[in-house]
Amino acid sequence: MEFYKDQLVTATIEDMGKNGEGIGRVDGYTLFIKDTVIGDTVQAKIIKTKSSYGYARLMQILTPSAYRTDPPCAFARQCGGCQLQALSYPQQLLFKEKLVRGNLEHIGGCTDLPMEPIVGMDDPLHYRNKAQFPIGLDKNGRIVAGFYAGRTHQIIPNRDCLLGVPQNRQVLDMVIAHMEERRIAPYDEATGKGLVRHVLIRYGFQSGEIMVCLVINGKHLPHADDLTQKLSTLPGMASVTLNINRTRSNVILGEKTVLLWGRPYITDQIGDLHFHISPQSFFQVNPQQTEKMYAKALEYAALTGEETVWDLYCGIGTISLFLARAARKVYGVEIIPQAIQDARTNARLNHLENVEFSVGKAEEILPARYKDDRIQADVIVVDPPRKGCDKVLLDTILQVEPRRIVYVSCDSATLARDVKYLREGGYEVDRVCPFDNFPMTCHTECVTLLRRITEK
């Protein structure tokens, strides 16, 4: 049978890619369709073809899915930022951890994979500590804050995203209602006029501080006076900033930040040790998972107070001070020099001396000091950005050789890219743990640990 360009067509989802998109067959014939879940017959029109594969958009769902839930978001289907909200949490988990152990057995080459259940939340709304709204104008010419729709810059108004905190709208009516009275244009990507770019939140989940940085296309904000003193009277408020932006380009945060009220950073606390966390600082989104997937790391490290350890891509310091309080000397390098400002003040707050902070790229820190001070690791913790680590690093710890490699990821498969390279290179994979840190999405979170089982 021939397919084509808008026609419409019957089928029913049999699986579901690693975007979310439900996967169904129509006399052989494969297509992604987007909003579908696992179980759906829908009817869907081709949007796109491909000699063995297309793309279609869901017209009618003619009988749901067992797993499908009504999405608890307005807004589901429109914005880019949910993949999974049709889905049944208890699927979505199964889902996510098929997805896990699928890039590690197919792109990996583990098999006998010694994987442990997901962990995933009680409760798998309201648990994101930070978000980034985009200010921009509606086609009536109001401003708008909310997220993208999927694949394009188009905001969909919504100032009550259901994954983050209640306090996200209080502000973003503040700052919206004090840009329509002082007649404050947002930015325009199109043009590169207006002011207002993005609105950042942070919230402490434990100390119920609240964070709020104003990215701007300028130096000053018109009457940020008055929009302080508003924003001060919210129960938490502990900072408010500007972020200079001016660039023409998809980047949220400039690197110069001016503090406008309060202090420069907001404090939180995962299990009992506290940080501070300034705008541009690496800190997980959803603090009641990072401790569970912290925990797990520092279980996988099996330290016993003898371990020289090495900590990269670091962040503000979060692994490296669960893993100081066990070990004799961490080291932590991070490339973004305010975030191991940061990470030393943390050490600080918490008493800890036995950590040391580098700021640079890891895959160069880490082999000039192998190189220059011969230095030793019986543990190497990685926590890389969704590109996984770079050859060079991992050439580097390959050299180093230590007898465990704690790897936490945020995408299975350039964790499982990374695997395969570790394994060539002497190391098994001994244990791995899944985290739902983001649920109703379809990113995962993974706790891997390699051990040495070959010998120069």
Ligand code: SAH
Second form
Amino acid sequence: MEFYKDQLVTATIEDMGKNGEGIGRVDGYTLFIKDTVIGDTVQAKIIKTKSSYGYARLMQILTPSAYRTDPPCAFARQCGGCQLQALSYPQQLLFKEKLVRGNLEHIGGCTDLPMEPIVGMDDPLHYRNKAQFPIGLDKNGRIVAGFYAGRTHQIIPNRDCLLGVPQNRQVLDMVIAHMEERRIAPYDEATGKGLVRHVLIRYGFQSGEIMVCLVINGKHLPHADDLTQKLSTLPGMASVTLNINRTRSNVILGEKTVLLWGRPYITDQIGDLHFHISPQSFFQVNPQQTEKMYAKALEYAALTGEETVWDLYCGIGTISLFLARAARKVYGVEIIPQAIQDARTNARLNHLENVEFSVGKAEEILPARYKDDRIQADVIVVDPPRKGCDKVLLDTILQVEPRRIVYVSCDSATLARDVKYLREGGYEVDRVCPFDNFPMTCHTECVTLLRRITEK
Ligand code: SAH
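The form predicted in complex with the named molecule is what I want next, because the block you gave corresponds to the form predicted alone; please supply it.
In what comes next, the whole complex appears, and the chain from above leads the way.
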């Protein structure tokens, strides 16, 4: 059968792809159909055809899947943030488990994968401690805050994202009222004009502290005192800052942050450790799951108190400090200077003296230290961004020969690529545990223990 654009077809969804899209087959031809879930029978319109597969748009659900559920958010289909809201939560967990396993087997070459069951949440909404709302104008010229529609920069107005906390709405209402009152224009990506680009809000789930950071295309916010006075009436308000971003890029934060009110950071706790968090520092967005995930990383590290441990991509030193309580010495490496400042403060705050932090790229610092001082490590922990570890870093890890590598990953495809490399270098996957730190989205965290098997 020939397939062509705009053709209407009936498809049964048999599988789901890594971005949460449904995969159906029509006469042996594979179609990717967004907004469908496994088990649906749908009518869809073909948008694009390639020789062995194509893309189609959902037109009508003919028979809904038993796993289909009403999305809790009215904007679920338009918004680019959540891909899995129409899939029941137990099925979301199965989908993620299968994805991680598939990547480690097909890309990583693992067989008989020793995988623990995925760790999910009891309540998979309102889990995020951080939200970054773009600010813009709607077609009637009214100021809106919300989220980008999938793959575009069109803002879907929504101050009440269900993944976030209710405080977000209170903050946005005040910021937008201030902009309207003082006639402050939102930033316009097309022209590069206008002032307010994003509002970044963080909430400490344990401390109850709120941070508001307004990202602006300028140096000053008109009548800033009025706004901070209003924001300061919200219970828990601890930090109001301006971040200056005058670039034309779509990177959210600029380099400079100026304090407007309160402190330049908020505090929060994970387990019984306390942390200072600055606007520019990375902090895990799902604190409830993070606590479980760090406990697993620590379990896999199996420390006795004698070990030297490196924590690469350490952020504000969260994992480093949990490790430091159980190891002889911990070295943390992180690229963002502000995060390392936070990490050093956090070590002092928690009275931990056996930890040393360096600013720089993991793939530069570790090789340099290995060349100069022949550093040794019993355990190396890595927690890279989605693109995974640099090859130079993996080569150096293989030279340093730690007994264990604990790999914390937010993208199981790059994890699997790196696992393959480390397996070829003499390591074997000992255990894997996926964590659902991002319910409703297609993202998954994963902690993997690799053990050295070859002796040189
Ligand atoms: N382990 C921390 C942070 C993990 S996120 C935590 O759990 O909170 C990944 C971190 O890697 C970010 O803080 C990012 O700034 C940092 N990073 C990105 N590229 C890096 C590189 N090449 N070398 C070192 N750190 C890097």
